[in-house]
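Only one chain is given next, in structure tokens, and it is the form predicted on its own.
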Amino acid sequence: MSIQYIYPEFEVIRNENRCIACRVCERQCANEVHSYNEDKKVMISDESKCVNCQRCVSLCPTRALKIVKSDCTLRENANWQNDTIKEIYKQAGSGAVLLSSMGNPKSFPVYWDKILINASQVTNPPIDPLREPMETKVFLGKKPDVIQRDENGNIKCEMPPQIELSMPVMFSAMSYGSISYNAHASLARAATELGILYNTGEGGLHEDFYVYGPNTIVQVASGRFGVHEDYLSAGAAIEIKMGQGAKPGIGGHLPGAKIVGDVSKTRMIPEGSDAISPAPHHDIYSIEDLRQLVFSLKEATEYKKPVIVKVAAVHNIAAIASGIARSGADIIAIDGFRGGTGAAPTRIRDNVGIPIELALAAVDQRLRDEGIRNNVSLVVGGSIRSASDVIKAIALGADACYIATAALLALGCHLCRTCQSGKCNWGIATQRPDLVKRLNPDIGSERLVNLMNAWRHEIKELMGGMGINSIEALRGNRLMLRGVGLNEKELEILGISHAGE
């Protein structure tokens, strides 16, 4: 038996007085942590397999289980911390790149939490959203710089293609294959009921979901999986994925084990073959090349659909966005370094990219300075966790926000961060039929609708407290924000004053 250098991260605590050996935990655990000892007639646990997904804890009928973090640690060392040492043990044993899922868990600054929202008091009275009109509707796409009139003095109302949203939030890209059929069904149904959009991700669009086309963003990534004329025509908008926040500068990889059945058919690749999207689009090496693809997609859809370009937040994002705004794109989507993912190299997820708050402020200001802000709408994502984050993002210059992790949490995700294993006990990040069916799309869509309706109410209350009655009046209104605990450079980039000023 080889030496086990790493003690299990979690311990399963079973109350023997409560446990009735019903074996629910055994049946529910895809990681095979729990089993029944026939000789002793008791349940036993292999803690080395536990990922703390909390499925067994949630479904134990007698509350006999709890999962706790192990207190067995290596000797303290400020430089060589426990996680660092354990990662070296893993790589020494496997010779492989470390993979992780979901967003960056490191303790970098969360700027949303260092930004406060201003409120109206006497001179600019608040607005009561229960009794007075409050507009949360937004339109995404190119806007004219000035009002134009015809020879009779009537306003010209012709506009480039727009996305209409009932509120400034959309469900971000998560591909069919990385998440389950039932998860996609939940997102599509909820988006349709709410009057917002969801994004297919780079895995194509399952034939069952074409009915939700008016509330769908179809994505074109470097692998071109599932991309064909009907697919491009099905959605309300087309998104070109150049990068994502969790792994800037690299492509995507869906293991062959997940390329089964309808996933294979939808992506138009053989079953069992790895779906690899290279980091670069091999037809895009400049803004001019990007412009060619933008207009190819517009031509293919008769100029009826806005085109989005999605990029990761990196240090020169303002210059990149300036180029994209001149490429013919209608919308720029920027994904910050805390964005979620089904799988990414750990080192890249935890060390590459910049916070979305700083990227957004820098891009909005650059586009305004160059007089091209109306050329594009800005959509931002990368750990938008609440209605207050949405409000702060809009005040920093966003037109709308993407959410993904928050949506998965609404579906039951417990952030155990093992999506790459394909053993999601909550039926979300898996293709195993026995696990997929654990997520009921009727319940899932209802929970998503509830979450968004709650956020909509909070958005109205927050705007009302500021004395603002529309999202449009809030966009880029940085006077309504104040910073706490930020240095001068951070305040300068964000374009806000410190609290008390």
Second form
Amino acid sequence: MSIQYIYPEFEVIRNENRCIACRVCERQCANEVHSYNEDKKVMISDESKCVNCQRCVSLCPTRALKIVKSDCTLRENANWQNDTIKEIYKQAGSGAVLLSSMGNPKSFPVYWDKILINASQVTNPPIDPLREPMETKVFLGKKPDVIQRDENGNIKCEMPPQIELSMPVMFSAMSYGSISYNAHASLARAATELGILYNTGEGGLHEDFYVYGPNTIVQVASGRFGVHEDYLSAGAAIEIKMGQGAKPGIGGHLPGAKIVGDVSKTRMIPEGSDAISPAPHHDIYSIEDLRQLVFSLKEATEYKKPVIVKVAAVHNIAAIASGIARSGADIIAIDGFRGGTGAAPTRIRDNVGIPIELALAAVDQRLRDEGIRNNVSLVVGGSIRSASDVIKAIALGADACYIATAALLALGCHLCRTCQSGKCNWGIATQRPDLVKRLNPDIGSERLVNLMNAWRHEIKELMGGMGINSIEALRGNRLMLRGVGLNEKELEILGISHAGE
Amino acid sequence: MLIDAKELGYKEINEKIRESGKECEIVGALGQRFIAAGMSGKTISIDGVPGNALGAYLNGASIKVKANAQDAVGDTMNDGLIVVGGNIGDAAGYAMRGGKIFVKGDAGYRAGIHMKAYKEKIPVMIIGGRAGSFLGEYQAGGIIVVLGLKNESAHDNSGKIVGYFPCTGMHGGKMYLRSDCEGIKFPGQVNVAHAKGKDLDELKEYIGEYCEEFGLNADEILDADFTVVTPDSKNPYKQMYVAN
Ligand code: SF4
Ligand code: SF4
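Since the structure above is the form predicted on its own, I would like to see how the form predicted together with the partner chain looks, so please show that one next.
Zooming out: every chain and molecule, the one shown earlier first.
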């Protein structure tokens, strides 16, 4: 073997006593790991191609398969870890930039897991959500600072455009192209059934999905793919994508190989052509320029749609958000550094940006200090994994959360982190028709609805425990949170006390 | 309908355009932004100087400006026609996907960035004078033509037909420059050639249309050297990445 040879990361363990050579695994693995040896009448595997997506394991009828991490590793070294060394081999062999998928897998602190939620005891009784009404509905958009009355003393009720959500969670941007038609269909249908919104991402809106417009956020990114008047008018809101948590400061790039058929039509670019979203919007170099894009979109849609500006959580996020809040945007979406992606340079994904928990706390505080918090709603994403993460985010000041990885998991994603290959065995991050059809949108949307309904129950239960009966009363209520194992600076930024205080 | 823009903000102007019939004459424009954003089915003439983002997301309307226009003309335009009798500012035709922009004078920086095309939808931008730096960056489709004609309103007509860094990241479409392009530095991933044969036929059609708008002589304009720039790959970044 050559100097470049890297021992496969995973081993395919086949229990020969159980294997009936039905060849299901062979048909199911788009990575072509399994094959049938006619001479010996046995299944064999080339584990070097395995990405540990668990598809074959899940579908083997006799449970003959398991995938394990190989124990053939380089000598242990706390500084030069296996992955680090393998990455060097890959780059020495190719001269290329490392490309990864899904969110940052490194062991950075997860602040959600160091924050605990309050509950009422004795003095302020908890509320039982089974017995009493609990409000999980939220409205996103600019809110007036003061009550205004007309000359007859009646309250003026006209509000800037709002998004109504039945619960404070939305499916965040994933483009058609990076994920499949069936994945989009599942998200669109589930959002409609749930009374929440999904997001087209930057790949345009497939003509079949215009019917879900009232539950759709249409995105405008630097490449402006598929953006035209009908598209802008179709959605419930328009999102300007300035950045993404997984790759702050760089653009998007969907390889030509994925621009096929309807993806090409929806993006309105020729088949096989790379879809390049430049790093910046080349017409936005300042908050003033951003304001221009915000208002050009509002003009084009006659002020009927709220405009969201999505940015990645980066070092100066509080100042940036303050600028955006003055740009005329109705909603700011902030994406933390653990947010997922269909493909991002490894070094950027793993090293750029900041945790969403800190970014959110800093932004909410800054907007309050400046008296402009009501100018905008705040939506946060970048690894919201559960109902308790949602509760914590809202108590830290968010109006709603964006989820994407969690939604894909509900659709069957097994987090193998090879979406960039386009061979997703679960029919999600792929455009191969034989793979796409593995994801049934009837089942997919049902699973998403289940997940959200379960979270809604948990949200109610957690709120009830705190003696709070509406999301409104929880928002920015940091007294409901305590930190554990956090230092003073972290507590100061999060604006919470330590447990026991 | 006649709209006197002098006392109006952009919101009121657009409301009036929407209310008006097909024909619409705006006088006294004083830098109001977003005029005709997203509109279709209107023929609009503008006297005075319209502000930034004129005809953004334009969807089939036709806009004629006698004087200059400012930045971001025809941003993300889908269909229609924008004709400007003077010069235009920066970032014209950003991500334009259809329709035509004809400018008699010069264009500022970053014209035609990320213009794209799909099937029969081919956007065309023709600049009569010269274009600033970064012309056609990331161009993904469509046609950009720069004629380098003498610009009466410019102080100095001796500069190059296009500024620095044209065609960076270009991966689709075509650019025609009425010049031998000596001394102009193009990036590695584009082909730069002398326009002839089929290219010239295509050009003739567009220039004809352009000349009709401004009462110019097409034969005179075409009687010159044209350079044609095309990308040499639709996948400029293909080799840059290794899966990790
Ligand atoms: S890539 Fe997936 S389907 Fe193929 S062998 Fe590995 S776990 Fe099984
Ligand atoms: S979407 Fe598919 S390819 Fe991507 S991580 Fe999930 S299972 Fe793997």
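These numbers come from a predicted model, not from an experiment. Numbering follows the first chain given and starts at 1. The term rigid core refers to the maximal set of C-alpha atoms that superpose within 1.5 Å between the two forms.
Superposition of the core reveals a Cα shift of 2 Å or more for Glu151 between these two forms.
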